[in-house]
Amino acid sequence: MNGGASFFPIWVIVTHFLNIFFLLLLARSGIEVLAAHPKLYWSDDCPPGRAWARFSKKVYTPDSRRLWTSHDEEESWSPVLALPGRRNLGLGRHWHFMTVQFWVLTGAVYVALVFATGYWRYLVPTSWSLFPDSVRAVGTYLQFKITDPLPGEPFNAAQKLSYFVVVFLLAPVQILTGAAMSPSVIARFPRYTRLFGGRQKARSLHFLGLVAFAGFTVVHTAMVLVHGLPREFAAMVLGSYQADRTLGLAIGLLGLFLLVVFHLAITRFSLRHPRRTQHLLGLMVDPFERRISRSLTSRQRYSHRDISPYHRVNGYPPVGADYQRLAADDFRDYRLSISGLVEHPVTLSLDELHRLGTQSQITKHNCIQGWTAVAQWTGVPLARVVELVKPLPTAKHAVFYAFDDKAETEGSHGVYYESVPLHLLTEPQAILALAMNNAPLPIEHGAPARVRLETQLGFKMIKWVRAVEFVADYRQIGMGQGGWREDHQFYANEAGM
């Protein structure tokens, strides 16, 4: 490298710490909430047994002679490696959301200095022959001899275009398949996910390009200490080949240390204090997911072709006696109750639910753990459930109790139930489900009745719904969070990522 140059100024310096401060966050973040579905497919229909990636000895078929959910599927990994670990998927989202909002930041001030300041030149190739270089390049490593930099540049031909890459090919990349995830990006612009072929694809590819960053990491890694330590630290931290090579690796190292530092105390705080963190986090990631779930409208026309040939299932259904009573006789006692903050509080019927009219759908279902499936979906729109209740103007969400009592299917407890904003009822596909793929709703599936609000994670579709309440505030019911899973496994309220 040129030793008399210097081409590292503070705004590359601070962003290239920030980056690998945010990097490794993103890192860990996202080993948990792969945790909770450990393995990769190429299909949407993630069918069972036909992963291409799996990082867990569990194997389920559709044949179990046992009734299974994907629940059964998650694993618990290392602190060391999953933030915060321990089977927290609740708290490693809150840690994946808060973070990327900073990191994409941090990447387009880079971008914009990249390109203001002229630094993109040492970035950005400008002659087909950097590509033959660069093999040269890498030649020259194999045989354990440092290469040139390109004349009046800071990197070779190698280090300039794997940065090129990283950059302008990789990063974006990340962002794009990370947005391709989302339930509500999936049902508002179904043809953006098929650009990656689906979101299962777009899945794989995420965890690839997480793959690669680390190959990277590792590979920028051991030229730093083949080119020098102190040397290259000088450069990173104090912006040049000529300053204080004992200064900068002195602070290098301790910037280091103070990041390993980082990563124990929020992840012993996340474990001992779930609670604080999902609040902590909640006021960066809760507005950002707010404002992704409640501003895209459904638009999915999946056709039957496309319909799922198996469809996970999350949670084991109620093992209640009332429950058990109404499923042994078809549900014909089944009675909704809605009732709250409502100028008409009804008790329907499945035939009077029936006689408010259906609509079918054939939509995709994202699981908050990973998986996906299709199917079609018939059901009464639940905007007819509030014009017929007509809430007051004091109404702000409706709470969804179910027949699913988790002291007895999940060794936890408290009855399963959901909150949603009003808004969410009103849309177009925004139904009570009480059929599936043109039969009557299956129990392990929800019946009698399940919601669908198709820009949502499943979670908020709440299944064997018994009841509906129509109130002024959430922060009134079960533990004040919104919902059972937020109020024990710490989810966020918002469901629309």
Ligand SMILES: Nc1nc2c(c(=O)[nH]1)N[C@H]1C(S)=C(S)[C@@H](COP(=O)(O)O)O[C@H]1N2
Contents of the next structure:
Amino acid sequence: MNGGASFFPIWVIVTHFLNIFFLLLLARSGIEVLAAHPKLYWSDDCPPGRAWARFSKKVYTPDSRRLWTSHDEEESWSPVLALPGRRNLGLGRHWHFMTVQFWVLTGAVYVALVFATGYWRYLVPTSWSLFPDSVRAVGTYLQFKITDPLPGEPFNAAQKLSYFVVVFLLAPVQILTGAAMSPSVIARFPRYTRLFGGRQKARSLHFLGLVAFAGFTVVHTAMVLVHGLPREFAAMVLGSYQADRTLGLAIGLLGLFLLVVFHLAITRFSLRHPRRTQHLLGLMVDPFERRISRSLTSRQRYSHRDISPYHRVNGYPPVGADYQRLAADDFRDYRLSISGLVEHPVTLSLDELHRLGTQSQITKHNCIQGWTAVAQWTGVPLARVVELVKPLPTAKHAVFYAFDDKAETEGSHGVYYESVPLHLLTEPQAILALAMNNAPLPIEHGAPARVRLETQLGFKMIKWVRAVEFVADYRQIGMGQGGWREDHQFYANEAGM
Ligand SMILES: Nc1nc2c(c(=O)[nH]1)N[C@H]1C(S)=C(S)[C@@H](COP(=O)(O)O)O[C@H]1N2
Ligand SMILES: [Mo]
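Can you return the structure of this protein in the form predicted together with this ligand rather than the form predicted on its own?
Next comes the full complex, this chain leading.
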């Protein structure tokens, strides 16, 4: 069939194996991420009830009489399918973002070698006849017969065409649509995300890419079986159809077995030791996320027409008596205390905040769970606040404390807080918002004041702000991870992707 030629050099064998290894991690962790908002939309307004695909029985509508939050929409999926499963968005993202760096590196090395060695001739169509030949090859397979490879090449026409599509179309589309979902990228390069028709179309395409990869894998594996497992494993692990088939089969099956054992082990470890998983994967993920988060400045300028008719809510409003009393009186007695490592600690009323001067911006909100919405936010630039209080050189983070105690609203412990690195506070679109869509901030969106950091994920934009404290280190606050969602949901502390 293939003559005596050995078409599978060691670098093809190694990158092929790494690709299987990383793609399985990406698929399972990606499914975990999807579980956090198991709905797909074509529009960045994410209109409730108007998803084109929904993997959840729960239906929430804008006119529901009871307040619901996007956290209610999250699904718990089985650890058999999702990595690690059971409502672990934070850890799923850690696995996804750790793996993607290695997968892209593997792909880059592979493509470089494909061109450096001339291997590209086996992958890149150079003649139109490849298309009719592919159709014929598929027809032959459908008659349960095997199609011969193209003369002097390792693959037949259908293989060549499908491998080309996977390597040079599907993989790049996954990388590009993945990048188009990062809030920092959306903030800095809104036009880039618009190339895909918006953030939700990018997310939908990314999902369809997963489906395409899964479909390819099923057919590809079926073909391996059709061609004969021992023969194909000999080529896949030893590089040649003439190699020892028993040995090839043994190594191949051992490899698959180890892959399954590895997934069982990491899934169990992640579920049993979430904090250690967050930290271990964080060694690879945090620097990556920090780079993206810190280098990009928001340049969003949406128009009034872009404002979403319905803006989802996340986090139930505070129910504590202190907050209720302030709200009953339109927050006339509200005082924001700003203290800690600053030269001039202050306590400001809403009027005093207004007098610092306000700015407006129409921006896209990106919840870590996956939904988006556009709104106009008006408030005091945080840079003004920084100027006013003058942080000491030792101050590295601003910690925003909220009024909502999750023990009272969602059954899990503690007052909501998030730390923000100082450089984010002086970004041009970093504001303490006092109004939304030209009206005073509604209770559910954070009245009387909420943070807007337009390059960050939604969970950093603390609502119902009660106090701000400048600190050198956040490790002695809460459970020490830098925020309530980092403490309890194992999210990463830098939130740019
Ligand atoms: N105090 C407080 N702020 C919070 C939250 C919360 O639970 N409590 N949730 C965060 C999350 S996860 C998101 S996505 C946004 C949602 O903002 P919205 O409700 O105005 O849409 O608020 C963020 N700020
Ligand atoms: Mo969120």
